[in-house]
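Just the one chain here, the form predicted alone, laid out as structure tokens.
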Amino acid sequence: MKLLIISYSQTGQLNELIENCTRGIDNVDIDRIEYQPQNDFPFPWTSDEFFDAMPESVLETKLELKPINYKHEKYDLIILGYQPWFLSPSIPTSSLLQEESFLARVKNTPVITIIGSRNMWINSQKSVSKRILEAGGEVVGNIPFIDTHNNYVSAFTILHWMLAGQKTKKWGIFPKPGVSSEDIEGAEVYAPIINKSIQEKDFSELQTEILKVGKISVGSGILFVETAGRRIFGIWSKLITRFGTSPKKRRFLIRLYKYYLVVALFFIAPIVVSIFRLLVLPFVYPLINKRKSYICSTKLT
């Protein structure tokens, strides 16, 4: 059996997750690829550089990747590791999913996605699944890993990580950003599940077995925020790309967006989510639960 494991990771966290999820896979010809953009993104980022990546992330603008040297023309399984940026696939991920050489290998091939994210991955997975389906492939398993801390705490700590370049406790009091060490190490629980499907060459029940582990869940508040946030990001991305016609104009709009995001995330969103939980959620709870089941399946497109 030929297995392609492919990913892009600035911090190395995603690669750790992939390594633990695939630990112990044997009797398989593994092609492990870590691809890179031709002009890679900075790490650590500056604040302006970080937020400047939003429009192209949301619009899924393709950038040029360095040539990828595959061992084979065809694989029996692909494991794609990626991270969301601004509720969308990261720009390197979107670019890979628009590369003809990669899409040719996706055709008629089962794909497992492994996600390393802050806490919102639904919209990005929807886009990734759609592109894989359009290429003739099939998502047979999805394992998202998230920062399980409070939404507002994790938003603050992830910025610390991206701008400082170190996965450390801000001021010594905030929790470490990103997926916890326990969850990274605990990713090994998925290895025998994936290995069993590989050895049996049967992925029909893979996602069912993944969900039985009980570590994948979607919060109602997060679901609501992500749905609304995707629309707002779409408006801002179009506004910035349309009117940011010079470096000065774009920089002004990016900073305006940044300040808007801080106000929306830390002041407006808590109020809106509270109202949603008190006045709306009790009446739509069955529909929300049905939506969550759909999201956790491999049918999300």
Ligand SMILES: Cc1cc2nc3c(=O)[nH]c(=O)nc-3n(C[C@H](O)[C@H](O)[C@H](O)COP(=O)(O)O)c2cc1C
The other form holds:
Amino acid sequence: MKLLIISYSQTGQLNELIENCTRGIDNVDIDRIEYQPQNDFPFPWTSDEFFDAMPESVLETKLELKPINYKHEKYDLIILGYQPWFLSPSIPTSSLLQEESFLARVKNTPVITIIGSRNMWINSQKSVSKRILEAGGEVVGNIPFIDTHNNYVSAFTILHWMLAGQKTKKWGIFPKPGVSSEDIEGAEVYAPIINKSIQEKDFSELQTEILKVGKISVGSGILFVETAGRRIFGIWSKLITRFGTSPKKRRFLIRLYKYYLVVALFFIAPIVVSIFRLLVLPFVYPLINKRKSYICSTKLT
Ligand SMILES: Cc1cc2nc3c(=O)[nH]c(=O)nc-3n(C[C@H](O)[C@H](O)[C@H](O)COP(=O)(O)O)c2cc1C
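Given the form predicted alone above, produce the structure of the same protein in the form predicted together with this ligand.
The next block holds the full complex; its first chain is the one shown before.
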């Protein structure tokens, strides 16, 4: 049994999650690869650099990666760890998913995705699943990890983490950003489930077993914000790449987008989500519930 575990992580959070999810997997030839872009992204980010990553994240623009040295031509299972950036797969992830050498290994191969996100991973998983499917592979399991704090609190604290470079409590009063230490350590719960599927070479019940742990859920508000946000990001990314033809013009548009995003996220979204919850959700509840269980399954194309 040959297993490829592949990921990119800036802070190491995703790698810790992967390590815990796969702890104790035995009798398997594991090829663990941490790939890198040719020119890596900064960490910590400056505010301008952070928001400047939006258009290429959303448009899934391929970036040059450092050559990847795989141990094998083919694997029996691939575990792909990734993180969403601006409701899309991070630029390194979408670049990997456009690399011929990786796609050749995905062909006819089951793939498990492990996501280390803030809390909005649905759109990115749709895109990742689609690319895997198009390459002839199949997502047989998906384990998304999120920051379980309130959406606005986690947006604020993640910015502190990304811009200061420290996974610490902002001003000593806000919660720690990102996936909690308990959830990172608790990721070990998935290891025997994955191991069982590997040993039995049967992934048909894997996602059902993953969901039985009871840690994966999707909030109605998040679902709503992601759907609206993806559309808005799409418009902004096209606008910025079309009219941001010089560094000066691009910087201006990125700053405009940044202020728009802060206002939209912290001032407009709470109002719109409350209206949605009060006036729309009661009528579409069964539909939304169906959508949520579909999202938690792996067939997310
Ligand atoms: C540029 C950027 C954009 C991000 N956008 C999102 C997002 O849309 N949804 C989300 O859940 N998390 C988002 N995050 C958080 C990441 O998914 C991830 O949880 C965090 O960066 C830590 O990942 P790491 O393992 O690469 O350090 C974003 C992070 C960065 C750096």
